[in-house]
Structures are given as structure tokens and as C-alpha cells.
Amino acid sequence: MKSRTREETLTYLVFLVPAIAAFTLFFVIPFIQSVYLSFTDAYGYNQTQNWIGFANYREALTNPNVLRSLRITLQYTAFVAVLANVVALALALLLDDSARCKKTLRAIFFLPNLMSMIIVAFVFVFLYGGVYRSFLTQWNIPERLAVSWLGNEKIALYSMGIAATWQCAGYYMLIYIAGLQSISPDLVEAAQIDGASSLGVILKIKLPLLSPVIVMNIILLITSGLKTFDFPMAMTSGGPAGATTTIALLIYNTGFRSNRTGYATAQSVILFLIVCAVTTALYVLQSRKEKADAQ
């Protein structure tokens, strides 16, 4: 008997292995060293750094390139997490119930979600410029009144952020249907039956039985958002002047660009600490919430 649990537990531990060994190659010790050059004067590949404590988080925290950075990638998070939210949201309240053609329509909304970001992110640049001036000249519109849509250092965030939201809104689409999916029909029947209007169903069924989803989402949303790389880098390099330079880019131009592998290693550890508060902050707000409904 004792022989077999030892045969076991080996069998189990070779069985460990190999996923261990890589995460661990690809994972665990990059993640380590780069903790480790976020202090050091690390340029490049050199092999030789200097540690010199806090100075690139000091250095990093008070740039206003990269206060900027940080600003501009939350505002950007926040534009898509409503606006992808809302869209993905009414996408699968009008998928629902009563419309025909469900699976084609559904095929539809998801369908730039099959797509790389990089291509998508070529398509909107074509939009915003020479499909939005052939409109301009069709309808006779004058100059004046164009927006520059990639090229208004106001406007190009956003612009950008409905790109998002075309290319992610299908996904959410399909987890809030799956939610949908699991309101109880006899509830919304006895609603219906007490004279609630499709509105009144939505806003007072649907919509609370929803929230845990909803929050789901928004988390989703967030730590996505937060990470937002492929399409600042394929619609704008950043620009202009540098108003859609999201902090993953920049972290990528301060490594590769510049070199200064340790500083952008320090802007690194920076996002991952702001990943984790804002996640934890809203898993935590849930599972509050959760148990007050409870009660």
C-alpha cells in the first residue's frame, strides 16, 4: 500500500513537471528579474546594472510623460468599459426574446471579434481618413467642419475607443446572453402577466438579476483596457504628440525604443500594481455587494 502512494505521488510530480518547468522559464522568473531590474540602471541588454533603489519609481512617478501615460490609458479604460458595456448590453437585450434571426444576428456583432487588432486597427485608420473625406465630399461638407478624427489630439483617444468597442462589444454580447439566459422565463412570464411593459421587465428584472454579470464585465473590461497595446500601436504609434500613448506602449518604447530597460521595467511593476488594486477593488466590491443582497 505505502509503495503505491509513493509510486503515485511520483507519477504525479512527472506529471507536474513540464508545465512547472515552463511556466516557471516564461513566467515566474521573467516576472522576478524584472522586479529586480526595476531597480537598477539597466540599459538595454547590457549584461552589467547598477542598483540604485527607488530612483526609476521616483523618476517614472514624477515624469509628466508618463503621468500622462497613466491618465490617458484610464480615461481611455473607462470610454470603453461604459461604452463597450452599453453596446454589449443592448446587443443581447435585443438578442433575447422576441428577435428573428437570432444566430445570424449573433454571428454578426461577434464577428470582429475573430479578427487580430493589428488588421482591425489598419481598417479604422481607413475609415477615419479616406472614407471619412470621401463622405465629406459627397455631401458637399465644408473643411471647416471635418473632424480629424485620428489627428485631433482631443478626439484620437476616443476615436480609438469605439475601434474597441466594434472589435470587443460581440464578446460581451455573448457572456451577458449566457446571463440572460439564466433569468428564470416563469419570472419574466409573471411580470408580463401583471402588466410590466418590455421596459419595466428590463429595468426591473433583468437588470438586478444581471448586475454580478454586469460587474463581470466591467472587470473584464478594465484589466483589458488597462493593457491596451495592439491598436495605439498599429492606428497612431501613440500620437499626436503623444495623446494616445497608452502606458503599455509606453513601457514598450522606453524598453525598445530608448533602452532603458530598467526604467520600463519600474513603469512595468507600476501597471501590474495598478492591475491588481483596481481588480482586487472591484472583486471586493462585489463579494460585498453579494453578501448584502444576501441578507
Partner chain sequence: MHSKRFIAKPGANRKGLGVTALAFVFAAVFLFPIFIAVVNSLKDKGEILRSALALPARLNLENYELVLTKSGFLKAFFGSCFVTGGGIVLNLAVSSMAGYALARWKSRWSAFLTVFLLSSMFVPFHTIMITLLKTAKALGLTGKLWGLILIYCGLQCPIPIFLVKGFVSTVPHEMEEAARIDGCGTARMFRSIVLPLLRPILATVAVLNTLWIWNDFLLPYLILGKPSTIPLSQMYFYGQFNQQWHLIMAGFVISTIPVVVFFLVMQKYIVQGISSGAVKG
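For clarity, every value in this text was computed on a predicted model and none was experimentally measured. We call the rigid core the largest set of C-alpha positions that still match within 1.5 Å between the two forms. Positions refer to the first chain, counted from 1. Compared with the form predicted alone:
- In this overlay on the rigid core, A277 has a C-alpha that sits less than 2 Å away from its partner position between these two forms.
- In the core-superposed comparison between these two forms, T11 has its Cα shifted by at least 2 Å.
Right, the form predicted together with its partner chain is done, so what does the form predicted alone look like?
All you get below is the one chain by itself.
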């Protein structure tokens, strides 16, 4: 028995060591190096780096531009997390069982997720620009009534969020469909026999049982939204007047345009801690809810 246990342990190690080595090489070591850089005055390709302690963090946490970018990022993340979840859940409920051509429709709604975010961004720039202007001209709508989707500070962020929702909703729809298919048909049938309407089945049976899936999708959308870079970079370059400058885009500008590598790395560490804090809080809340429901 002991020899068999040793053989099994060695087998597990053979499979684990390459993964652990790759994780250490491509994540742990770069992360440690980044944390170290955040405490230095590293500048571009300059080989000289001086230890400056928490100076970069103090500057980041008191810089109005950084704080504004964090607010914009949280605002964008909340908008996309809510809208994408609602759209994905609605599509999943519509295409769960009874819809005709459901496999074809699922594939159609999932297709945008296969496209690069940069391509989707350029498509929506074209839609918000040339196509929208052609529509106004075609219907003789006065120019004064036109909306500048990406040029208006108040709606540019939400216009970008609509593009992000179109791109990712199909992916989360499939996750919801998988969750719906795990629900026992007997529960639905029993509720229908008791006189529950279709809406009642959704509200009383499906949504409560989907709560872990909903939380998981919220966590995925929040972590993705907090790190968003492609859409603001391609659609607005952070404009107008910085209204769509997310923290990831600000980090890019700080590190690669201003060449303040140490300061940009400190901003990255702050973003990393925010993502960890938000996801941990959501996970803890869901765990407590599950324990309370079990009792």
C-alpha cells in the first residue's frame, strides 16, 4: 500500500510540477518584481533604480487624475456588470428549452464573444459615427437633435459600456443556460401543477437556484470591468476630456507614454488589491448566504 501511495504521489507531482513551474515563472516572479518596482523611481529603460518607499503609492492615492480614473472605472464596471447580466439572463431564459431554432440563436448571440475587443470597438465607432450620421440624414433629423455618442462627456462611458455588453453577453448567456439546465424539471413541473405562472416559476424557482451562477457571473464581469483597457483605448483614447480614462488606460499612459515605470507599477498594485478586495467580498457574501439558506 505504501509503495502504491508513493507511486500515486509521484504521478501527481509529475503532472503538477510543470504547471507550478509555469505559474511561478510567468506570474509569481513577475508579480514580485512588479511589487519591488513600485517602491522605486524606475523610469523607462533607465537601469538606475532608487528605493523611494511608499512615495509612489502616496502620489497615486492623492492624485486627482488617479482617483477620477478609479471612479470612472467603478462606474463603467457597475454599468456593464448590471446590463450584461440582465441581457445574458434574459437571453438564457428565452433560449432555455422551448424556443425554436434555439441552437442557432445561441450560436448567433455567442458570435460577438469570438471577436477581438479591438475589432468590436472599431465596429461601434463606425456605428456611432458614420452609420448614425447616415441615419439622421436619411430621416431628415435636424443636426441639433443629434447625439454625440462618443463625444459627449456624460454618455461616452455608457456608449462604450453598450459595446462591451454586446461583445460579452453571449458568453454569460451560455453560463446561465448551463445553470438552468442543471435545475431539475420535476421542480418546475411541481410548481406548474400548483398553479405557478411562467413568471412565478422564474421568480420562485429558477432565479433562487441560479443565485450561485449569478454571483459567479457578477464576479467575472466585475474583474473584467475593473481591468478594461481595449474599449477606451480603441474607441475614445480616454476622451472626451478624460471622461473614459479607466485606471488600466491611465496605467498604460503613465508607464509607456510618461515612462514613469515605478509610478505606473504602484498604480497596477493598487488596482490588483482593489480587484482582490471586491472579489473576496462578493465570495464571502455568497458563502454566508448559502450557509444561511442551508440552515
